[in-house]
Amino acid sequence: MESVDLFSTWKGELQTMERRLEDKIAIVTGAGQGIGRGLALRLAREGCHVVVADLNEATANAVTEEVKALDRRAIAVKVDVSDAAQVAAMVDRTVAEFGRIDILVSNAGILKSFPITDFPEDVWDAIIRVNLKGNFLCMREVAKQMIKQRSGKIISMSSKSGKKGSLWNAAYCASKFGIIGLVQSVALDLAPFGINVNAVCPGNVFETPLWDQLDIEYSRKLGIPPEKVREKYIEKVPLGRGCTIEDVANVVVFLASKESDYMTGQAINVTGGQEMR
């Protein structure tokens, strides 16, 4: 009987899985820093060519160079995701440069924390405009191209705060709950065209510039020193640690790949067990 080298077989299968998104075209919004930057680089490592979209042109350019260093094509696009004309221009430029759009990771977002009695109206409006309207505008414009292709993956960044209310975070929670409703509705709109629409709901990702600000804001609402804030949040996590960018990227890559072809309208928790709904 001919022997089978199971290790060599397994190794060969693993190598074919290492770049699950070879030559796919991905737009990542809010990609100039933090989670967005990490997702852009991970998608590039998985084989994607990446449109690095961000309001901050300098950081978008810097991440674009990082993607190119991974031997992937990349362009930087300065975009305010809450501006319909700018979003349409981003999509048009992507199609002109790459010919198609396979993946949208709608990640751009902002967070400011105030008790409801002191919540400034302009801050409320800004959070809803960027987080929720920005997702809507990006989905709407990208869907037009994906419908022509009859394929595509749309992934929106919600949050554990899209599943459960959070102290002093009325606007942020409203926007993230809204994203899940948006995802479920758009998933139904686009299912006949072979387009998958899903959301990712991360826990607390401490390795981002956002948390430098939140340490101060949350220390006020929790009544503890800023240096104790992260420790307090980790205590709430059954798996005993914060969420990493790589934890989020693992789920995003799965949702962007063929492995998730039978999933749409889902909101996937990446919270270490803190949120289970």
Ligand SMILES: NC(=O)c1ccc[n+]([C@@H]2O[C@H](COP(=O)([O-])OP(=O)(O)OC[C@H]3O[C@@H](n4cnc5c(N)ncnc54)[C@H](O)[C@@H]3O)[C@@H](O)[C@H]2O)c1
The other form holds:
Amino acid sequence: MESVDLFSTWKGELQTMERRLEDKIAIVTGAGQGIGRGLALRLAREGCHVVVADLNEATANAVTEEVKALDRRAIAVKVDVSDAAQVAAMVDRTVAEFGRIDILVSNAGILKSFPITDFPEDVWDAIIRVNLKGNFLCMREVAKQMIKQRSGKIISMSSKSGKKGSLWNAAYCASKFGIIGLVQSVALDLAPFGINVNAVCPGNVFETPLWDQLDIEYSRKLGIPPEKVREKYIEKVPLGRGCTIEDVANVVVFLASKESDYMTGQAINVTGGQEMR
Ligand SMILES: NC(=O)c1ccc[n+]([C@@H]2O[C@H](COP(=O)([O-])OP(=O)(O)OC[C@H]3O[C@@H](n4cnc5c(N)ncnc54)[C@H](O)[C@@H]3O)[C@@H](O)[C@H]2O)c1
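Right, the form predicted on its own is done; let's see the coordinates for the form predicted in complex with this ligand.
And the full complex, kicking off with our chain again.
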């Protein structure tokens, strides 16, 4: 019987899996660092031209250069996703530059944690404004263009905190649960136009700048030293490790590709088995 080299077959499959999104136009918000930066670079490796959108102009510029180094077109857009006029300008600029929008990755988000009785109202407002209203505004403006095209993929960054409550995280959880309701509703609005709207719910992605801040905040709420916090969170994960940016990117690329054409209104867990609903 002829023997099959499974490893080289698998490697071959991986090679053909690259560039599944050749010449697609993608907007990634919060792309200046962390998960958003990783997604912008992975989408570029898959063939996308990328709009690198972030509140922080300097980091957006830096990531734009990284995308260009991958031989893809890229522009940096300074945007506050919670400001309707700025979001509309981001969409106009994308269409002026690239002529269309195939993919929106609505990733920008913030997190601050406090016990409920000490939760400052302005922090509550900021988290809901950026995480929830920001997603609404980006979807609303991008949808106008995608409806004209009668195609598009909208992917929103929720969290495992969008499926289950989390200590000291009233505002963050409310915003991430809210994103799932938003995604399910907008999926219905846009289904007649062949536009897919889905959410991704990652577990703890430690390789992000966000976690430098969370080590300190969570050490206070758990009463353990900052260097022990990640260990404590990994103990809760059946697959025994933190989530990587690449784990998230694998699902985002799938949701941005034709392979997910029959999926809409879903909220996909990428949590190593920690969240199953
Ligand atoms: N890191 C994790 O463990 C984790 C887990 C699940 C979900 N998430 C979600 O993934 C997304 C990215 O998280 P991250 O860990 O990369 O965070 P991060 O803090 O490292 O990066 C967030 C980026 O968003 C930008 N941003 C913040 N407010 C903005 C605004 N108003 N307009 C435009 N850009 C803005 C920041 O400048 C920054 O570049 C967030 O929505 C977060 O809630 C993160």
